[in-house]
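Below you'll find only one chain, the form predicted alone, shown as structure tokens.
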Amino acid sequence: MTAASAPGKVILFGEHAVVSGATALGGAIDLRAKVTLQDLPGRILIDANNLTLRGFSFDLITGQVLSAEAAHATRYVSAVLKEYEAKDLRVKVESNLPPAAGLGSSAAIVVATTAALNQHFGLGLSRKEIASDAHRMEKAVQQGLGSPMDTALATFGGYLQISRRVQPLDLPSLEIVVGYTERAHDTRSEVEKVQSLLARYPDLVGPIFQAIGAISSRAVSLIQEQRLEELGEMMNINHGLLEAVGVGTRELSELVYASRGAGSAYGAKLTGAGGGGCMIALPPTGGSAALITALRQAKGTAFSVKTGSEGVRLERDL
């Protein structure tokens, strides 16, 4: 057997603006997707379990669903297996990343599957090649929308700043609380909606994107120097700007304001494309317990993560 795991991610700053060339900042988080390969002559079987699915098995050769209903992971694992013409395998996917939530679950699955295949079959891929191939495959499954930040963070870990190019950053870890609305978002429709708004009102939306990019750049030194109250202010401003371009929802706003109010967070904002999915909050000095409680009382699923986590790795505990 061979196994590899890869981290999810949060976009700390810069959503949507990055599509138009502004700076964005993301970090790998300590929630992971793990892919285990086992030889299975004559068959290709995918087993998957994650935070929100009961679990399923899907046979790629017969097309038979062997338990529960096939969903998120199958499309991405299938794309990787097809890319490398892999067969005679049982592929087990375990993930504590919720799908379609803006936390990079698909990128983590693609990268972990690629790394596991690389080891299992001795493909000789470098980390750079794993990141590049994974981005291309995720983008193909998502019909052109995969982000290089997601697969790069899943591969290399740490922090990345992205505008016209992807730049790794050496920054300290942050404790972040994630609030999940349990409402899946549609990245394509949210991106298209914002880009349509930009096309209609470039003189208004363009400066908003510039401001978001400036926040992303300013945040780097704030994280480096652990100036958390100012970092929280940047989160609040960024959230307001994202609301202005129409990607907020009532559920996300309720979690954001619960974080800032009863949760006493330094700041809170949506993360990812919006229209559902997740928000993030920066807990106050003393811990995240009150913040998690406030988010749960506001009917969100809440959990704490650390940013700047390790990238893809082989797992030995088989």
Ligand code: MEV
Given for the second form:
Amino acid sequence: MTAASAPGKVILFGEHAVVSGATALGGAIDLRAKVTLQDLPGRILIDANNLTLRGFSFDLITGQVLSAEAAHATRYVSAVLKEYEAKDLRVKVESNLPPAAGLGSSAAIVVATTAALNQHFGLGLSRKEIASDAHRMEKAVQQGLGSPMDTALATFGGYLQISRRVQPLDLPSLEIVVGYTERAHDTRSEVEKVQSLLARYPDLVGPIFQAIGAISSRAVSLIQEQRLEELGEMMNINHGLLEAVGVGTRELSELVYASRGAGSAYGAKLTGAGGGGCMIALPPTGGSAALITALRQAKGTAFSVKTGSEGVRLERDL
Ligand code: MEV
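Next up, the form predicted in complex with the ligand, please; the one we just looked at was the form predicted alone.
Zooming out: every chain and molecule, the one shown earlier first.
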């Protein structure tokens, strides 16, 4: 047996603006997808049922009823198996990352599957090659969209600053609370919506993206020096700018306001593409539990994560 795991991520600053070349900042989180491979001569079996079950769908090929989460995972694992012409395997996927929520679940699955195959079949891929292959495969499944942020964070972990290129940053870990609206989002349609706004109003949206890029750059030293109140202010400004380009929703706003009010957060913003998915909030020291309670009272699913977590790794303790 061979197993590998890879982390999910949060975009701290810069989503959408990064698509047009502005700077973004993201961190790997301590929620992971794990992929285990076992030889299974003559067959390929993808077992993705060990995920949190919610809605159901029907797999036309196998005739099996799959949860939405399992269908999502199966699509990405199949793409990786096809890429490396891998067969005679049982592939088990376990993950505690909600899919289609902006937390990098698909990138974590693609990277963990690639790393596990790399080990199992001695493919000789370097980390850099795993990151770039995974980006290409994720993009293909998502029909041509997606910055390298998710797959790079799933591979290298830590923090990354992304503009035209990807730069690792050595920054301390942050404790952040994630609020999930339980509404899946469609990254592609949100990106298209914002890009269309930019094309129609370049004189307005251009400066908004520039301001978002400046926030991402400014945030680096604030995290380095643990100036959390100012970092919270940066989150609030970034959220307002994302609202301005139309990716906010009522549910996300309710969680953002609950965080800043009852939750006493230093700041809060949506994370990822918007239109649903997740928001993040920065609790004062020791304030995570109160913030989680405030988010649950506002009807969100809430949990705390640590940023700057380790990238893809082989799992030996089977
Ligand atoms: C989605 O997680 C982040 C976006 O900036 C798109 C991307 O960077 O690929 C909206």
